[in-house]
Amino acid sequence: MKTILVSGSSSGIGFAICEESKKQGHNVIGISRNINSRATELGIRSYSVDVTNQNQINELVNNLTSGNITIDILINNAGLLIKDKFRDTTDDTFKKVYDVNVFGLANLTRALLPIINTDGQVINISSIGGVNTSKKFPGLSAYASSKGALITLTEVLAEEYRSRPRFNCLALGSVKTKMLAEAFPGYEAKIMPDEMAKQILDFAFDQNNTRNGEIITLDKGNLE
């Protein structure tokens, strides 16, 4: 049994990861700005945390530390997608996206590292759109570039920590979530959140997996 912490856990892929982890008998901690009312029913330990708020992050770590809780797997799933033509994209747009997808993720990870087991792992959820040479889509200059930055950050941390813990990045294709629907109205993704969650957890809970610093694409259902 593992203790897993998932950011962006209130809906979509994040909630599906928490739900599936709980079904498999693991201890699950979910953090998000808004708490899904079903989380308590499922036995998911939930905290209202905005990853762009350092005080809330620090309070989370203090609560976990006071409870002698250590983390086996951190899944950095929280993300923000703003779709707009580049000529209309402002500094504020880039800042909002990077504050969640890069800076917030980095701050959360840094704060949690002292209570992540040295044989544990950090899994950063990126996008196929951030992978070098992948097909890109108009309107995603802030989002795709932030996900590319996350990929590079993962590779650097893997070298810096040398597998104690391990750092890997999963680059996802399109998944049928509210965030995708808002960005691409009318587009029907080929994969549901629960299906993607199972793929992510297959990687996370693979006892024979010793990968570190790798970028793994899960691109079934990518936009065409």
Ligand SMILES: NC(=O)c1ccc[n+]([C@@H]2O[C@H](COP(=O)([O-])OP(=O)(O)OC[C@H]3O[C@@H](n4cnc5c(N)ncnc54)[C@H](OP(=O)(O)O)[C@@H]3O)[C@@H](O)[C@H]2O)c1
The other form holds:
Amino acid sequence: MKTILVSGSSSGIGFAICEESKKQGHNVIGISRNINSRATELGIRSYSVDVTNQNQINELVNNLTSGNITIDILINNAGLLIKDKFRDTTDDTFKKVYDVNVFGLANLTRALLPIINTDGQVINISSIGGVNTSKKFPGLSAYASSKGALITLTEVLAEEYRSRPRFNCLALGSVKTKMLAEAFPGYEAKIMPDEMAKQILDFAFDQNNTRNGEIITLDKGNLE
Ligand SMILES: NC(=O)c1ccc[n+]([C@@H]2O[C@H](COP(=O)([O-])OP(=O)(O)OC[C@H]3O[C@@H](n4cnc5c(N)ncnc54)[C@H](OP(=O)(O)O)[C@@H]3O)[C@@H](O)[C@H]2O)c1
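For comparison with the form predicted alone, would you give the structure of this protein in the form predicted in complex with this ligand?
Complete assembly follows, chain above in first position.
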């Protein structure tokens, strides 16, 4: 049994990861601004944390530390997508998106590292849109570039921490969630959150997995 902490646990892929890892018998901690009541019913230890708020992050770490909790796997899944034409994309748009997808993720990771086991793993959830030379979609200048930054951040941390813990990045294709529906109304993703959650957990809990600093694409039919 492992202890897994998932950010962005209130909905979509993050909630599905929590639900599936709980089913598999792991200790599950979920954080997001909203607390999903179903998560609490399932026994997922849920904390209301805004990853852009350093005080809330510190309070979370204090809570975990005082309960002697250490983490085997951190899944940085919380994300924000704002879609807009580049000419209408302001500094404020870029800041909002980077605050969650890059700075929030970096600050949460830095604060949690002292309680992440050295044989553990940090998995960053990026997007196929952030991968070099992938097909890009108009309107995602802030979002896709933030996901590209996350890929590079993963590679740097993998070098810096030398596998103690390991850092990897999963670049996802489209999944049927609120985020996708709001950005691309009417588009039918070929994969549901629970299917994606299983793929993510197969990677996370693979005992033979010694990968570090890798960017792995999990894409079953991207937007065309
Ligand atoms: N769906 C796709 O097609 C797709 C494709 C590629 C990559 N991804 C990535 O997969 C991840 C999950 O996305 P999703 O599709 O499941 O979207 P979603 O249903 O909108 O879920 C996003 C999650 O992030 C949390 N979140 C947002 N801002 C936060 C903040 N400031 N602090 C803490 N939590 C925050 C939200 O919770 P609260 O609002 O309660 O805080 C929510 O639980 C994201 O990183 C996304 O970029 C998704």
